[in-house]
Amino acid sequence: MTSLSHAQALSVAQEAVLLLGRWAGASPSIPTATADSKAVTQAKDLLKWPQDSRSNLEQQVKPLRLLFDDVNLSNGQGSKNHYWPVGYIKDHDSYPPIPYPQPNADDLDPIKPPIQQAIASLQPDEWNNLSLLMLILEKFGSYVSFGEQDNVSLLDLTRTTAAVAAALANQPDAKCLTLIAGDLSGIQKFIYTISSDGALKSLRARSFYLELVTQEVVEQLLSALDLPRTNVIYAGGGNLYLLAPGDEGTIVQNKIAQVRDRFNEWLRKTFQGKIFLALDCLPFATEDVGTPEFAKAWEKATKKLAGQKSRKFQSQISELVKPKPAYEPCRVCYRDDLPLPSLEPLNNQEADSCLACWMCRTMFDLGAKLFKVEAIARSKQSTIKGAQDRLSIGGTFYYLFEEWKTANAIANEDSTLFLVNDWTLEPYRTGNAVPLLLGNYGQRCPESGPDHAQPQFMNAREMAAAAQGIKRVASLRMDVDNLGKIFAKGLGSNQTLPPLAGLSRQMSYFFKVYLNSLAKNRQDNLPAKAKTLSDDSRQNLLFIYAGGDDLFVSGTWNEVVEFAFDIYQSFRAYTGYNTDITLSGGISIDGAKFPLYQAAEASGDSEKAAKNNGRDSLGLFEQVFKWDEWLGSTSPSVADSDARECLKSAEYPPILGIFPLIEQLEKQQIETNYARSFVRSLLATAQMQDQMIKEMENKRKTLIHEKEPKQYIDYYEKEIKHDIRYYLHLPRMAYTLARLPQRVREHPEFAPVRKSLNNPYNAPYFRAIATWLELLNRSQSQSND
């Protein structure tokens, strides 16, 4: 690290740890701090760095209260304050437990035994290790704040810093700073839209190359303009923010433009123009880092990349209109540029395995491989031995190693070491590792057993075998409702730079890093007071995408069902259940034969559903509600204004939603034959319903058509439709229940079920109901039909 760029970047981090040293008690021998650079002063004043911080630590280290508690966009937090649990990230923990926050501050002392232990550790050489140096930080201070802003963690503010600081290494008094926006378009069609035997794993393989094409494009750019990591603001799912130096004489755009153009130049020979970099950059002034002023530079450089969406391979036009021939396509992805001798079987252990172009069978492979890869190598070697596999991506390699001690043993000194979710010190001292998070939970396949050479991910027959019920998978997708608002407005005056990158930060970790957690260790993860339908550790999940603020988990149907409300209770607790920061979710349930990307369709529509239901809902069995009407809620605010209106005369039931009264019915544990005559009952009443109101819109519509007047016509928009939605089912209700057997009927706990059954509020939830408990408790002959 021999840069002035780097070296200011260091000068920030080791003032950190070194603050952080003293604050716990730590002695060793460390260097004495120095005084600044002007480069360094200027971003410390910028970003309110505390001025009298070296004498004055207890003051300025305080428990992190919680910036989602600030976010605003409608309804917000209010007056409401939150704390994040005292704790680090320990070593060897992968899947680190979920932090919760809560009312009250934690006392810090506690984590000052294993802070003075880490930074003792530490030898004089290492001191100059920025990459070491920063783990510490983020071990230690992700959830401690530091200075005036009490929800500014001290990491978050320390690479900010660095990041200015860096940026401002060359020209300490330069006027504007620059902002690098990117975003790889067309990665949905690249990850979903394939066809093959073994497409589960092959979807997961796409998505874990995509990530490390991001990363590809944050190198180079990180290399062309010579700037330290702390720079990177957020990179990830395609999308990646760099603060860069001020941009006089167009310098940092020319270097920008050269990356840009020799990457899609790759991506266009690789992928036929399939996927795009659009990556642009903004000059803002250097005082708006610390200014509401730098949340619309951020939002202006993101709008600046529509531009270039819509002009995608301009400079290689010439290039995308030549007139080639076309071939026998590829029967995974399609792509018919390749001559017949380019396709090869896709499995070459079965016979009859369709042919496939190079890049699906290397996709296919890969997935086979990721179970195990802990550790990637970034190299301009060509041949590196000792890997289990190697990728090109944009001119590099990246080289795929089971552990780090193998890769740190083979890779020169050149190469950048990616270590997947792992916190421990002891690799990083190498100097060259830096971490890399990824939300990779997956469930190991039984076949190949605990000493299989190659242990694998299950398939989707394997996770259909293991379902309750009715033999399927599903698949879900879900993410944040508003990120883009969040991210523009959301945090008002307080919406610089530190919080801004605080925010993108604690935004990942939980899908990221805490999704791996809520997957593996189910019963340490949920929230207090978590609803749950079983007590299932639930691992029979394989995470094809999660990061930013979106997630894609396929599994066996009733456990990815229950992990959805999981992750929502989770998120919601994560984020102070913040009214103005929800999800939005949807779930297809298919056969373990149904072609995935159809799946991937038919859930993204689902959780389009969602999203035109007001947002803060779930797609499921076909059907939208709230995720307040599938959980249950005491309250009868649940129902929608109109629905309270309607139902202001009725009777609030004794447990209202979807999913306590599936709970309560599984709980009775009905003879078989009663509960699939209750079921048949529950959706013909359900169907009868739908049809009734269905017949009462077109009704309606003729009414308008023949322009009969208003007060007819809203008669039957509203108090007929409304009689049929929440009271046609009684009669129908009373007479199924009375065909339970005296004993569920008559049992104390089932009162409170059947007044509920009987009670409006519920009438609307009956099909989805239904449907989930037929699904529950298919038998398998009746799953194979």
Given for the second form:
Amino acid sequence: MTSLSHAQALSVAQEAVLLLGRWAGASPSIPTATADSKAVTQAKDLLKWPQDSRSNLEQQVKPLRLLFDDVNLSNGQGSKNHYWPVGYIKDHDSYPPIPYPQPNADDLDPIKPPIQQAIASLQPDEWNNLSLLMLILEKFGSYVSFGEQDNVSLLDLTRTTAAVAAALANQPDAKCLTLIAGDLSGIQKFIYTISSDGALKSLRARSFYLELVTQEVVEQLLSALDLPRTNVIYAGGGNLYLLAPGDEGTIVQNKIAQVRDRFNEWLRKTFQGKIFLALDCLPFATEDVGTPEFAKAWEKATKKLAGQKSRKFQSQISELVKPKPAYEPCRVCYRDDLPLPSLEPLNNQEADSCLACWMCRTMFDLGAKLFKVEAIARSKQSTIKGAQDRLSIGGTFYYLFEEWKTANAIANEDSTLFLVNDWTLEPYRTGNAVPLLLGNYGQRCPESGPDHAQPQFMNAREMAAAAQGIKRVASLRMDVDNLGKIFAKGLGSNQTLPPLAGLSRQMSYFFKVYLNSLAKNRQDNLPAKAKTLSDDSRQNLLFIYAGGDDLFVSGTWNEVVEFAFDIYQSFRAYTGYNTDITLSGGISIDGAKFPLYQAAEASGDSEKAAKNNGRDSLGLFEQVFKWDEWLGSTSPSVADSDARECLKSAEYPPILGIFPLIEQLEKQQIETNYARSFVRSLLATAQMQDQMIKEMENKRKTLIHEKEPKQYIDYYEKEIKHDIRYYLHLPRMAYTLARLPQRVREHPEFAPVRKSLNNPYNAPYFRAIATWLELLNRSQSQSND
Amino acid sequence: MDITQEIIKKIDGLPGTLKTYPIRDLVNHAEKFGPYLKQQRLETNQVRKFLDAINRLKSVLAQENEFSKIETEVVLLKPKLAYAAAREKAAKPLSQVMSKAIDKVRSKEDFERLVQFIESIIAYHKAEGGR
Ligand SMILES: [Zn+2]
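Could I see the form predicted in complex with its partner chain next, after the form predicted on its own?
Expanding to the full complex; the earlier chain stays at the top.
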């Protein structure tokens, strides 16, 4: 029994798979090949699906040009052109290799045989399995283009055409469609505002749980509106966008409001008002899906949510302000609305475990099991045997399984099976399985307990112990700069539904799929010419969240730092080095016992500082620089024109930037004693420099306050501030370098290092260099917290 | 023109008191002057009294925060240098340059610039192997 909207989506998917098959040389017979319905014809017309006669269509399958090349906010790519390399996502490839764009298009023939094989093997009834067909398109059609726009993938054109056709199913001539936008607010609070031992794995469980909450909102909307999954334009990290039919007589709107209110009622009960679902919809003209007007609708729908958030819980306000008795708070999340008997030990394996509420206990348990979750069955049924665990979300149950086979055997027809990062066709052949992509890399414990218990993620203590130098852990937060602007107007006249869907998918693929690959297989996934400090595989990391356009990763401090540089370089290569698509990040380095919510806050502040530094920056060691300055470049990027003037007489140093200088200094193999005193004087120099800059800053403020003549103030600002930053501490640096042992000083490789450190262009980096070396070389005995 | 003369000319030509001596020029001069002094075989103990006096004035100024408290003492730095230069030929260039600079010290900021100058010279001198 397939509803009309599902049937439209299915027929578009069938056609796409069929033509991909024919292109690859397979000639499957499709049981339900009929003429297009009116809705499908309309959708194809609106989104410029090639109109050629069917038998010629496969000639329109071509190499996919890089969509990121067309993003232009202020800098853009000019006329640079990149292509995705030929490829597809293989079975059993939980960590598919990151594709990096290249200047020339590959010959597509090598991917024909596997496509042919996959499609030829389809059984007649499998042609009606929409999610199986979509998975085939996702595996094989993500990086080939189809149609007149050579930067739109076959997958995205199919998905969006199917979505529009489904939305038009009941009314092919509808003048209007609806864009639904949703946003869970308060996520940050739920994830990070907790304090307890074992927080790391709890945090991860919390973010995973919220991913399922987002998923559940999507499921409820799809079922309330009777829409196929193709109509989800984007869902992840608490955000969602769906395409729905036009709304005559506010039917859609009412259905959405119902879902929202029911969900918020559940959220209020479960999270005491900390999490709120904003969900709204925006009608827009049907033809806009094929014009840049669509981006405006997208932006408007997003803005509408802000209004809802500000009226948060309006309908439930009376419930919230009712006086309630306050009880002993949960020691993990501090909720105090539960009478004491409902608090129980967080970890019943430990005698002195703190008392926690049921939610915190559930999250703690989930954290331990998450490592092995392969499949999740969503069901209305309140019991399914054989599952590891059950979570209740918004009135539905989510059953966790270690293996898809067990899940598949148990799940019934009404249930949906989510398969975590699984690209194998097999499990999708029967039942109602859909992929769930998750940025979920996590390093296991070296040994899993004394009794070889189930594998565990490394905890903060173990992470710290694995560190080089100082025994610390680090938290890294990063997100894409100007994402809203990119989506609102980055593509200019190209800003129609299919490219937007492509943009959003490729962004979120990076964080959900490829980031796992980069973490797990470092050497195989770094872009060519990436700068690295060590060859270490740096696997001691734990993803707490990665998806959409952002991430939060914890781990061994030096490996997190290296990972941050890897991510940046990988992301830039992945997006074709478009200067309008950058990342900013912040890192906080702390002791293993430092509360994680504070580390999350500190790395968040650091990220904010990076955004304030004109974006494209990293905050690390309480310093903020452009990534270029950290990574080093051949020509200095001095933004301030006065500083440029001040530096104009200076030569460029042979080595410029923090990262390459650290690399060179580490290479010198300076004896421990010398290294220690070198780092100490470097640090002292840097501290004096900071102190001096601060004093001058204060002095300038005093002068402004005392209304001194502008000329005098300007003098301070220009001459002194820049001269101090770039020049004043060069003599001390020269002296510090001169005290290194003769063997080091006279080594030919040291000459450029010395020259570079004595150069004003590197002077702003003294503190970052000193701090980094200090942490790397701190011996164990010195590093007690 | 040798470096001693170059610095003297620069200080002479400053638009105002010593604080108008740009740090950038000061450092660039010190970078040449330090090694030059080393080449002249100057050892810091030959100007020890002068350096001690500078350090003492620095700490007085840090405590009192008022230039008038050290004003007279600053002037007395010159005879200390002249004495050193008379005893050791190697101290002469430093004496010449410093005297010029001291003549332009009228305020706290000027004195601070003087200290930056001498510290930079000594750092480059030591970096060159001077003691
Ligand atoms: Zn709790």
